[in-house]
Every structure is written in C-alpha cells, then in structure tokens.
Amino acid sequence: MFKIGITGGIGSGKTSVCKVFGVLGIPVFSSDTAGREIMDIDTGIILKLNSIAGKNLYPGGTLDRAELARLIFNNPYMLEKVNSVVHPAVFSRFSEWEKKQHAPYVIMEAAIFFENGGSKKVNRVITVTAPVEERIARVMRRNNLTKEQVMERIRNQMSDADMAKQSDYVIDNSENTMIIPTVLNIHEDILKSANQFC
C-alpha cells in the first residue's frame, strides 16, 4: 500500500486538509486519535505511563490529560520517554489498519512525524503550514487555551520551515488561501506515483 504522511504544527489545519482527502475517497488514520485510545485502554501503556510519571495518572480511572501535559510540556526528557512508549504502539495500530484499506493510497496524520521516525514509514510526506498568529488563534478557540499555553506547544514542535524542507509537498493553509485546488493537484500526483508503485 502506498502511504502518505500528513504533518504540521498545532493549529496548522491538518484535519481540514485530511477532510478534503477523505472526500476524495482516501482513508485517513489519525495518530492523535489512536494515541488517545491507546493511552486510555492499553493496560501495558497505562502501567508504563504511570511508571514514567512516578505517580498515578489515572486517579479517576481515566487519564488525567491536563496533568500529563503539565509533566511533559516543560520537560523534553519526559516528553521523549512518553513518546517512546506511545509512538511504537500507534505505528503498530496503523500497520494493522492499513492492511484493511482498499484505496489507491492511505494517509497517516500525525503532529510529530519527522522526530519519531514516521517519515521513514511512508512514501511521501505533506506538511501543512499556516502563519503562527492564525495557528494561535485557532488553537485558543478550539482548545480553550491561553496564548502562552499555545506558544509553549508550538515551541515544543519542529518549525514549519524545517518540516517543509523534509517534505515532498507543502500546503499553505492560511485563512485567505484555497486549499482544495492544492489538494487536488497533490492527489493527482500521488495517484500517478501510487500506480507506478503497484
């Protein structure tokens, strides 16, 4: 199966781009959704996360996401430890999922893609970018966070420029840009490559 990775910083609009591909009949795997599910139900992962945190992150039986965020966002070592537990489980789930798909290609959407080796597991990478101020406004609206909290998350991610350099395609998703024509062009290009791949 020909595999495409879609990545981009928080608030860049990866989900909007993925919806367009979805309308075109391309299956999309959300790493964030899979990661959340794994952290909620996988007993082995739950035990490892508690061990990394040095405390029970599931006091009411469900993951205290706010506490996990507090622990990892200012601690690169802790963030790396959590990612080293969750990301392999997400990739494993993606492998199982893609075997069941029947499409010219599939998409894996992930906020962190180059840092965790995800780019080596796909045939092409698309980076979605948007101006930082627009990204901040989107995330503040969506997640009810302060500007400083959003900036903290942005600082913990690779820059748009660094991601774009390592990508096969870049989609500008600023407020005044139409993404559909860009997605259609990329889709046509990927179809050609996917056909050759088969």
Ligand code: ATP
Given for the second form:
Amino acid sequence: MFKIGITGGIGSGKTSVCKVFGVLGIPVFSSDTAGREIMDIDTGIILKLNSIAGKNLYPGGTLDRAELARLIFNNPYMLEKVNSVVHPAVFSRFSEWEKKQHAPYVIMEAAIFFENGGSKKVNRVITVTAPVEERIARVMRRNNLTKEQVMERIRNQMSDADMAKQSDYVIDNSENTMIIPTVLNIHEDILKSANQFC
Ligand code: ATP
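Beyond the form predicted on its own, can we have the form predicted together with ligand ATP?
Below: every chain and molecule of the assembly, starting with the one above.
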C-alpha cells in the first residue's frame, strides 16, 4: 500500500486537511486517536507507563490524562520515554490497519513524524502550515487556553520551516487560502506515484 504521512504543528489544520482527503475516499489513520486508545486499553503499555511515571497513572482504572500531561510538560526526558513506548505501538497498529484498507493510498496523520522516524515509514510526507498567530488564535478558541499556554506548546514542537524542508508537499492552510484546489492537485500527483508503485 502506498502510504502518505500528514503532519504539522498544533492548530495548523492537519485534521481539517485530512477531512478533505477523506471526502476523496482516502482512508485516514489518526495517530492521536490510536495513541489514546492504546494508552487506555493495552495492558502492556499501561504497565510500562506506570513504570516510567513511578506511580499508578490509572487510579480508578482510567488514565489520569492531566497527571500524564503534568509529568511530560516541559520535561523532554519524560516525554521521550513516554513517546518511546507509545509511538512503536501506534506504528504497529497503523501497519495492521493499512493492510485492511482498499484504496489507491492511505494517510497517517501525526503531529510528530520526523523526530521519531515516522517519515521513513511512509512514501511521501505532507506538511500543513499556517501563520503562527492564526494557529495560536485557533487553539486558544478550540481548547480554551491562554496565548502563553499555546505558545509554550508551539515552542516544544519542530518549526513549520523545518518540517516543510523535509516534506514532499506543503499545504498552506492560512485563513485566506483555499485548501481544496491544493489538495486536489496533490491527490492527482500522489495517484500517479501510487500507480507506478503498484
Ligand atoms: P492539532 O494538532 O492541535 O490537533 P490540527 O493541526 O489537527 O490541530 P485542526 O484540528 O484541523 O488542526 O484545526 C485546529 C482548529 O482550527 C480547529 O478548530 C479548526 O476548525 C480550525 N481551523 C482549521 N483550519 C482553519 C482555517 N483555514 N480557517 C479557520 N479555522 C481553521
């Protein structure tokens, strides 16, 4: 199966772009959703997370997400440890999932792609970008966060420019840009590559 990765910083519009590909009939795998499910139900992962945290992150049987967030926030060492447990499980779930899809190509959506070797597991990478002020405003609105809280998250991610440099396609999702024509062009281009790949 020909595989596409879609990435971008917080609030860039990855999910919105993926919805357009979805309308074109392309199956989309959300790494975020898969990661959440894995942390909720995979007993092996649950044990490893508790061991990394040095405490029970599942009081009452469900993951205390606020406690996990506190643990990894501004702590690159902890974040790396948690990612090293969750990311391989997400990739193996993606591999299982993609084998069951019937489409010219599939998409994996992930906020982190270059840092964890994800870009090497797909055939092409698309980065979604938007001006940082717009991203801040979107996430403040959506998640009810302060400007400083959003900026903190942005500072902890790779920059748009660095992601774009390593990508095959870049989609500018600023508010005054039409993404549908861009997605259609990229879709046509990917179809050609996917056909040659078969
Ligand atoms: P995250 O990584 O934070 O989950 P994302 O990159 O997947 O974000 P989306 O969830 O697609 O981004 O978009 C973030 C917010 O911005 C959503 O509330 C969405 O409705 C809004 N949004 C996305 N694109 C645009 C746009 N072009 N104009 C205005 N609002 C937008």
